[in-house]
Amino acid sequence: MALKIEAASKDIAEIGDKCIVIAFFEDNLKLNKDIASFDKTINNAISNSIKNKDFKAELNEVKSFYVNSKKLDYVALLGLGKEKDFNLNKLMDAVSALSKKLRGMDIKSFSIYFDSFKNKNFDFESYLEKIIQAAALSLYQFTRYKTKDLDKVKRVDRVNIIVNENDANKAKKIVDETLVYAEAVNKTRDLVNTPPNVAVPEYVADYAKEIARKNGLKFTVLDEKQLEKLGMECYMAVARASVNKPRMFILEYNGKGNENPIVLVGKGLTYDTGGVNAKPANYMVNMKDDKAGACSVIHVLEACAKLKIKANVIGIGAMAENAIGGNAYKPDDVLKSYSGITVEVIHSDAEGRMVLADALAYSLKFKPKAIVDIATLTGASIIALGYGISPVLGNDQELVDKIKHAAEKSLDRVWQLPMPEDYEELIKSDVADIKHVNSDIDAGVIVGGIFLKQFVKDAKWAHIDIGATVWAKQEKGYKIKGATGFGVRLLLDFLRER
């Protein structure tokens, strides 16, 4: 990443930077000994600001002022709200608000006084990790296709986090590892944001190949002829109307000898028109985000290699484009999947589960310890949980629980939905083994999960539906308009804990 983030040990009075950031809680506006001593060198600017109630330390409040100092241009005070209500989500939001405010002031480098964030619930590692992530993710910008006024784009080049001397070595390790996470999220955002005329299936597969080459990963790609030869009728039906031919890539990371791998399967629809059941125009906008599952898988595998995670991980990206044409698949078609199960097509806009059906069945050849798929599968996920939480479903409660635990740590929030046996009636077909969509609109997320479940046999499997969380329509905290990179931190924490 262009942004540099480092941890260093310095006395607060010795910090030389464009700006120093000091945090306060709304119900604890006292200056500790070091801050009080520093305050005297800047004519009591901090204590006066608090005394005059120019700064109240309300959550996300940022008060900055110019100081006449040889070492500093600005001091910024950051509000953390009430100490008893503070949590890691609020920490990330506060640091995100700060980072964007300072960038708006064209401050290219600033230092964060880490000790000022301490409170009764303080945890060194998690606080440091979330501050780094907040700065790196909130300062993300996608300008690759801009050609005008680039000189006016404001950027932060460096963030320094000032820690105690005793914590310096520990902090450096945390910074290095956390930056791998942040880079994985931001590179996922970049790839998802890349427009569909550029990021066609072959482009994404070639991108994955280059990631593999740079990180010592084994790489395999299957083209349309190989996919057809394997009997992946469901996958090929979705792809066949497009001039951009499908590609399935396989990335393999070996970090634990001969242990059976965890397989990650990502949906990779580089664009989705809806097929012959065409989407309304306003629903086609941003459908480049339909490849986000596969984009996440690429960068999770890259991060596994950089972090030397002790696990064997295989990443499968099922890349295709769902286009409209004379040979497009259509409702009432019956297709034979790679697993042998026959599928009745109900609606051509439920294409993701068709591609995933064959990819999941293919993943069984690796004799996986567990399978986790991540996919922009349904709009129903928005109705179920809104834009901030992803549904998770699975056939193994222990596996789902591990994902839920990783979600609590990563802050990529999930909520488990059930898959009751009687709901399998909803995908029964009169003419084939199963149909891929319920004919009504009931239980859309659950039905999608139940359909996918048919293709994993007895393997432990979980499904994460990122249909709602993949894209941010407005800026909020560390989420920037556009691709969010949701799921990358979740999967990395899941893999590291296993």
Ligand code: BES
Contents of the next structure:
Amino acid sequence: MALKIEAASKDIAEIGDKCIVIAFFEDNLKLNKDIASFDKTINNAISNSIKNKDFKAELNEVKSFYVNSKKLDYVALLGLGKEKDFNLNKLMDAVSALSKKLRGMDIKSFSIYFDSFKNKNFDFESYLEKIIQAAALSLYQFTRYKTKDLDKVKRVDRVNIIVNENDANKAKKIVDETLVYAEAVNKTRDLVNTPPNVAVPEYVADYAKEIARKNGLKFTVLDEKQLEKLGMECYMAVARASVNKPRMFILEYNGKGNENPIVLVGKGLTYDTGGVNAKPANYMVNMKDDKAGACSVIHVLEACAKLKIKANVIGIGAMAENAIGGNAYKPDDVLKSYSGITVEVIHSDAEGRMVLADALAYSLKFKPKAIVDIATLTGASIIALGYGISPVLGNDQELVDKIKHAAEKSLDRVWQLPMPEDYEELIKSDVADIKHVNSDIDAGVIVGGIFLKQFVKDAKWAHIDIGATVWAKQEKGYKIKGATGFGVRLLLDFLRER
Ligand code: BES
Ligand code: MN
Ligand code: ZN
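Next, report the structure of the form predicted together with this ligand; the form predicted alone has already been given.
To see the whole picture, the full complex is given below, headed by that same chain.
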């Protein structure tokens, strides 16, 4: 059963559930009137554990106890740390720690007392939103390919959020909308986590087609013959060594009459071996995540339809597999891109930008108001900003600023890197118009951006490099080991803020 999250107004003394959750700040351990009278009904369990320092409300601390009450099995106290240091990231961490702890205790349903999160910086909407996101994202698990011990997998079925009576309607609307976000992230995680022998380009295109059918989106797909015929030599060069043929799909959502669309372009490499410049084994493993950009685009479009957002949005997924074969493209090849620009190949592992060059140029046919691409483009993004922040680059500051703003709201963090004009000499070629990488490893992220920039002409464009943020090696808060779904909340907040 999928996780259900609901908001309801209830008297704290009347909550009948497996567990009730009350949050505290380290520097404000007083019980309000309602909690104090509730505490009396459970033999002062809360005040006692505070008094004897059994619970100190340190950030992410979870203290639970069994209460012998008709209506309740457990009370859980959640620590939020110091009030002045608190923020939305910490809120998500705390609720994630809580959710996973309660799941570990096999508690299938719990109620969160929303009022207990109030503090000087409290904001109803963002607090509610982040609590829901944290619960839904942190309880994610990918078990599709497990066959053993499935009966031992613990699941939470329901999370209730207890709000005041006059906030109930407002809360229900926020819950419904936020669940669309959470579902979009988790479905993106599922698709990215799907192994590369299953999730080949055609599989992902068919998946997108099904999403389109269910949500009333327009769907188009171009196969290898059509891509070839269109003259997408850069895209086809990457794709042609694989038996799993490329697919470029286009999803169209219409929510604002005949306004020019915002086009989202996702890199969709279902596997990246590196090509003839093969990756060493420890760098190749996990390269199924190289399709994450396209996977996010699919679910952002689905969410646009579900939320009925007021914008026209087109999503393009450029699917291919970068394989090794006798007909593979190789360094020194010169290819004519869809835009007409000729490209000298330097390194077959810089394949994402080759595919995107043609997909971006193709996107111009929709006369976009703005183009945003999302791509696992570089390992250099890991060096530049680490696993928690994605580089963003673009040719229009206003557009980049909107993405930065959405990043702050969504908590999918970005940091802008520049594309100085004089760095364009890094992609100067002796034989073709440009080369796709520089011959050294300096400024890897920026060079990726500068290369892509050549193909969008004068359209407003931004590029989000999710090479680092796409995958969680270790579990951390709501980031579960595996695909993170980074960028989905970011793009949705970006589209909705416009
Ligand atoms: N898909 C990779 C980038 C990547 C690396 C994503 C690690 C996630 C984790 C991309 O196609 C790639 O191989 N980039 C090369 C570019 C280089 C050859 C210029 C890289 O970053 O090493
Ligand atoms: Mn590569
Ligand atoms: Zn790649």
